[in-house]
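The chain that follows stands alone, in the form predicted alone, written as structure tokens.
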Amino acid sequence: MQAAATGDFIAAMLDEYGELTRVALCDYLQPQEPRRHLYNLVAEYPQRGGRMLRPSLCIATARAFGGSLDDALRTAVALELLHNAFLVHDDVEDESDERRGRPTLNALHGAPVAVNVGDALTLMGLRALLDNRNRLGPWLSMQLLEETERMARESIEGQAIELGWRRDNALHLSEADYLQMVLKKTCWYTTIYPSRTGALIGTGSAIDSARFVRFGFFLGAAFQIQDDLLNLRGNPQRYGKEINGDIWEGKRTLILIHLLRVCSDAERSWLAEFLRQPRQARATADVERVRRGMD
């Protein structure tokens, strides 16, 4: 009971949260020109709805520190624009075809446009933030950029260690190496910096920044490997991406790990030669063989 009530108060705290930073989120999605190849584009994955998590996470902590929910609503709208980024971005780089349920803006449009847009998304989520110094004033806005400039540092260099393992098709990975991928290209933005900030915002001073590193790499880690699992085995219509997405892609999820560990020399290679084609050589035969040795 008590378990279910916990889960019932987060849905609620999500939806409440989540619903106040979409209609703030409208003061920056407004239309303007050029609109057909850009600032319509702009609007379209917030419009597909999320899980405004991030948001969320941020608002709670600022008002579990005694900030006001006024106070952290910009640093949330940053945040969900910045997260939109992202993910735009990442459908470009992993050549993902489907995002909250339809095309990706990488399919609907080509790389050039939806990388743009991209761009686009992040400097607003910037504006959004600069915009802090009406409430918070011109220390804590710093701070908050601050956070920002790092947040974004540790997600790239995740991310570039994850694009790295699949062009040089590594095939030796432990969990540690996942874990520590995790830690910088998840954790970061989508729990240690919503909680950082949020706790900046709540105290208006500086924090104990070391244990909030702590609390959003466990929280942030279990996120991941939940949305690895969500991958192979989520309701196409509730998960929103594509089912088997990352085995298409190569990704060098815990279970692909596990994987290349535990199976034979022979299959071992041949999933090497699997892994080093590209997605659009990839057969469904073939990813269907590898998520059989998964299961």
Contents of the next structure:
Amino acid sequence: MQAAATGDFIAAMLDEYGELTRVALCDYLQPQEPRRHLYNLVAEYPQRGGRMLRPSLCIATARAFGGSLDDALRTAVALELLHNAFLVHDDVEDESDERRGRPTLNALHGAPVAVNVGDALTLMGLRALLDNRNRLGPWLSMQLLEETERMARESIEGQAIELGWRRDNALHLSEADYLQMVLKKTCWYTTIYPSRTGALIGTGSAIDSARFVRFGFFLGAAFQIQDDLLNLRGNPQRYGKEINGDIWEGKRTLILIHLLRVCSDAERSWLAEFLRQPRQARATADVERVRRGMD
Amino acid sequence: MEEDERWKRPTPERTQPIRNWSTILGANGETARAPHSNPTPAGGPDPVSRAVELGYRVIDEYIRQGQNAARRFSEGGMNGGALTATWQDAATRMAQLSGEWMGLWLELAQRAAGSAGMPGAGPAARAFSAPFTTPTAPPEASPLRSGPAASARVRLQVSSARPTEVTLDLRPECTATTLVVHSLRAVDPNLPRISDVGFTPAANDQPAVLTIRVAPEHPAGTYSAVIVDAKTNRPAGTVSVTVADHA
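Now show me the form predicted together with the partner chain; what you just gave was the form predicted alone.
Below is the entire complex, every chain and molecule, led by the chain shown above.
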């Protein structure tokens, strides 16, 4: 009973921080020219909603360490802008069709326009971080920029690992390989960076960074594994992404890695051929066969 | 509740942090288990315990690498010459490591193709294809798998009927002429040890050889041991072997 009440309280608090971030985000998404091929599209993903998990975690951590909400708000906004920039580029790289219940930007407007929109969102995120200078001072603002550079680098490296697996059709991956990829690709920007920057803001910079890496890794890995599972059996309306999309894209999820390890040699050969094909060449029946194998 | 009654926090379940020597350093193996978790079942570690243990291994290795990089920076100071030297040294060591591992993979692949009579299994093609060392497949390149430091070249010889992953972690300062390793043990004390393991010392420009033989009937699991420098009687690293439960 008490645990449920605590859970409700945390959810309500994160919702509140998310809503405040959403409002502050509007400062950076003002309509301006050129609208049709840039600024209207820049606002597209943020306006589609989203859980605001990352900014909420940043603000909550800052407050837990004694900071004020206003101290953390610009960093939270930057995080959400950068997250949306990653999503736009991610959709292009994965050739995804659906994001937050609607067609992706690349599906609607083509990859060149979508990539440019992603670049714009990245720069807007940097703008929000630079705006920290007035409230937090130059030293702490520079610390936050350095944290952001580290986070972006780790995320890009993680993305490179995963894209490489798909490009090279890697079949013999271990759980440790998966966790290392998730650490870089997901954990850094979903949990490690928000909690580290929140603590930096709350304390004025005195944190034990390794502890936050460890905490964020376990939290982020749990988040990613749950996301992998929701991709297979989530509610399409609530999940917001294409069900079985990871199979269509040949993503090396923990479930696929496990399937590749335990299936028979004949099944593995068939899977290798399936994964070697480009997304467009994969058939619905084959995707369903992989899905059944995962059960 | 009366209107003027003060709200009070509920009595906390604990008033101090959980201090546990076994987890204070982010330990792995048995020590990685949460203080309140259930004991390991007789059949081996449960999936959750294995996942947490694996998670600790991944994150601790990642943090260790970061600390080493930071130490190299601090030792080199912030002057350009020292930094250049540090990076040049790192690049040289990376090149040496790559060369050693490449040679090892090719050798293992050739041996595997030869012994198993695999038609068309070219060594270069097979060399990067499998995560486990088996009689028919050499290990895949993985950033998690620590290669030996440049000062201690070690060649692995693994004999196993089933997929087997070997992680070797040697301290940079150790020398390969006096290394000793005893039986590898699992977290579960009921599992038998892998005792057919040993070092052949480095000699005549040849690297030391770590030989591991896993019996076909050996239970699946992760087995680890400390590598000791016989000269100083101090730990020089660790070796960990994960035997998969399928052929």
